[in-house]
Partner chain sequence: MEKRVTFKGWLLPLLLVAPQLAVTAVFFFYPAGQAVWQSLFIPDPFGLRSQFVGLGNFEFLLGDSYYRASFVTTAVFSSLVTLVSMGAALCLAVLADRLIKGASTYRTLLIWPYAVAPAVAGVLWLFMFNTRVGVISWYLGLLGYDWNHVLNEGEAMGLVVVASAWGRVSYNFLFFLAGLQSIPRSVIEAAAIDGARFWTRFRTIVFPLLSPTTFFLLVVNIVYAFFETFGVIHTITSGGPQQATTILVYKVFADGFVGQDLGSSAAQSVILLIVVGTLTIIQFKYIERKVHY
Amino acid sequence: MRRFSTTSALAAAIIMASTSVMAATEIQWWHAFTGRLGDLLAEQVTQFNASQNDYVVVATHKGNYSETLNAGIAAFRAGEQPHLLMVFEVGTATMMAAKGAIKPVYEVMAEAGAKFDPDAYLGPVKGYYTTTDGRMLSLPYNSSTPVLYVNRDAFSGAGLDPDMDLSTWQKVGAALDALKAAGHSCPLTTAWQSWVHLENLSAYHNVPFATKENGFAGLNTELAFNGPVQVRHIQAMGDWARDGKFIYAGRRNEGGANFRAGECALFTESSAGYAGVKAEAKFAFQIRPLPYWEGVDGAPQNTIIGGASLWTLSGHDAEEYKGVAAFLNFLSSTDVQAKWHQNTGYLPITLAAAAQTKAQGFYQANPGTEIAGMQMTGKPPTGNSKGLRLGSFDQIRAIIDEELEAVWSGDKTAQVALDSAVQRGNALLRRFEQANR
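Generate the single chain structure for that sequence, in the form predicted together with its partner chain.
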């Protein structure tokens, strides 16, 4: 009898659940987040689904950034594409060029009659995903920018003042010398070497990474990161690597493990690494602005973002796009954004979320978390610091990784390596231009 009642209750629940699912329109969202970020993302989805009855967002993890983009593309070719696809900033040019496969966010919002004000977003974040005539193509989701993490205990241990000025690379160089002299085994390490030490370095010193405003003004762009500023920086890093002051750990964020374990004194990494460092570091740490080279005209300019945005794919019903619009509006609402920013270290993508975070006293309670935002918005972006819009950029980054490894191992000088990277990358840009003519 008891068994019977459980079964019938279960059956009733299933019937009720299925009717409610049938009534609501399903919105598919493919993303690249696991772990803590995946949990926070799932929480947003649950919150949205509970807040209304018309739409159900179904979030599916499709692997890392590259794999997610690839899954979206394969699905589009098979006619099975999701409504929303998370695409990392590197894939932006690929998506923008895919007219016919995407449905721009401004269009989705306009057709759904949703309230949408692009000016609510932080300028540099918005600029990355907006056409030159001001129309937003994808919705910024997670954006971060590189900062300098300092292991204060390592500084004290080496007899250095942990509060010493580390605002310029000259001063960092002096600190590295002192750390090395004190016998420290890992004075400096980095994550995402191309992003931090070439892409952001270029923007931060207001020199071009590529011609045509880093690709914003046309597909006929050419790489230009073999200029004197970049060569000087990479050569300095190469010299530090030779002397054991800069320890290379890998192409992605492998260096993070070394820093979080307390082995390294300085670490250049995304502001979104904050949550991980805070959770794992058993030493006093501090976030500082990314250093710049003193004496370079216009430095420090502003840094640029990394991260991902949400692209709406074409080929779905108007009713479903209405749901997409509602969800995107929910995601960019102030409370959701402020919470995301505070939990992850990603930038608050709207001005309102930044203001709310400040008003809540978060920055005072967590010193250093405001630095990323200040570093990005300190000066209005120039043509060199709006961002990058380059085709085949994932492959170009791989080329840059290879050439930088040649500098770290002492096989090539910075000039030779960067010249070679530019030349090899340009060949890929020409192919991309041809494919999207």
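Mind sharing the form predicted alone? What's above is the form predicted together with its partner chain.
No partners, no molecules, just the chain.
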């Protein structure tokens, strides 16, 4: 009798375990991360899945940011959309215009009965993904801003003080002269040239990238990044490229490999480049604020975010959205966000995570890691510096990249190239406006 009872109990336990596994609701998350960031994302998913038995998040890499957005759009049209889609910040207007395709995060949280306080998030981050009446459309996940990385060993090797003032582009220019004269083959490189050297340049100098508050105030916006400040900067970089002081490596973050290998002395890149630099650099490095042009009224103002947010797509059932809400709250939790910020260089998206990071002594132990947050929050944003909300902006960036490459190669002046980019980009904005009236 005892043998029969033991066998029955074992069978019951197996059935219960199988039922528990089968009952777990699957949540599909499509993202754009590989490498170190992909590993850290996978760690978060594993931690969430192990923390409860109701939901299983399945994270799938779908290519770079543009490829991930396009995959999500194609999947929705085919009725095979994931629950969560990582969309880079310049895709915000496109997602907002995709009526019927998205389920705003404020609705997801409210319907799930989940605890959700939009005011817990950093203001400049929250504002990018929020409607004018304060409703959050997507959840900030990986928000960054550009900074200047310094190879201290390269400076010392060129006979320069690695602590020299690099706060302005005038001073950076002098350093590039000295590095080149010392025989350095790569004084400066960059990642994400449009984001750093036009989008953030404009915000940091409080000049418009586009009219209508950079698109926040209406679809009838027009590009304006061919003004004097932008032309001056791009022409200076074109001159540096001609003289071998600025080495162009590619449209995305290809220059990161050159910097991490120790080949380049200065590197303008996302604050999230910290994860890769910290893991790979065999030299002493430092993070500095993004330089500004001395003599421009109001500069420096504040930089704007890059990175991505998580959009919930429509077409799923209520129980699945409860799982989405639970996962988004997990990602926003203080411990998870503080660790993410400290490991990656992305901004802590919540005030609590920023406070915990400071209390833990992280900024004191890792000088420069606080700079991104200070650049973003040091001054209240203006209509020129709260971000960009432009339709078809991924395609507009491609136009900008093409025109900038013509400057770097010496085929066009900055004025001619930026005028052309504005004209070509405005044509796309008019089509977007027409399609979304």
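What you see is a predicted model; the values in this text were computed from it and never measured. The term rigid core refers to the maximal set of C-alpha atoms that superpose within 1.5 Å between the two forms. Residue numbers count along the first chain shown, from 1.
Gly315 shows a C-alpha shift below 2 Å between the two forms [criterion: core-superposed Cα displacement of 2 Å]. After superposition on the rigid core, displacement of the C-alpha of Ala98 between the two forms stays below 2 Å. Once both forms are fitted on their core, a CA shift of 2 Å or more is seen for Ala158 between the two forms.
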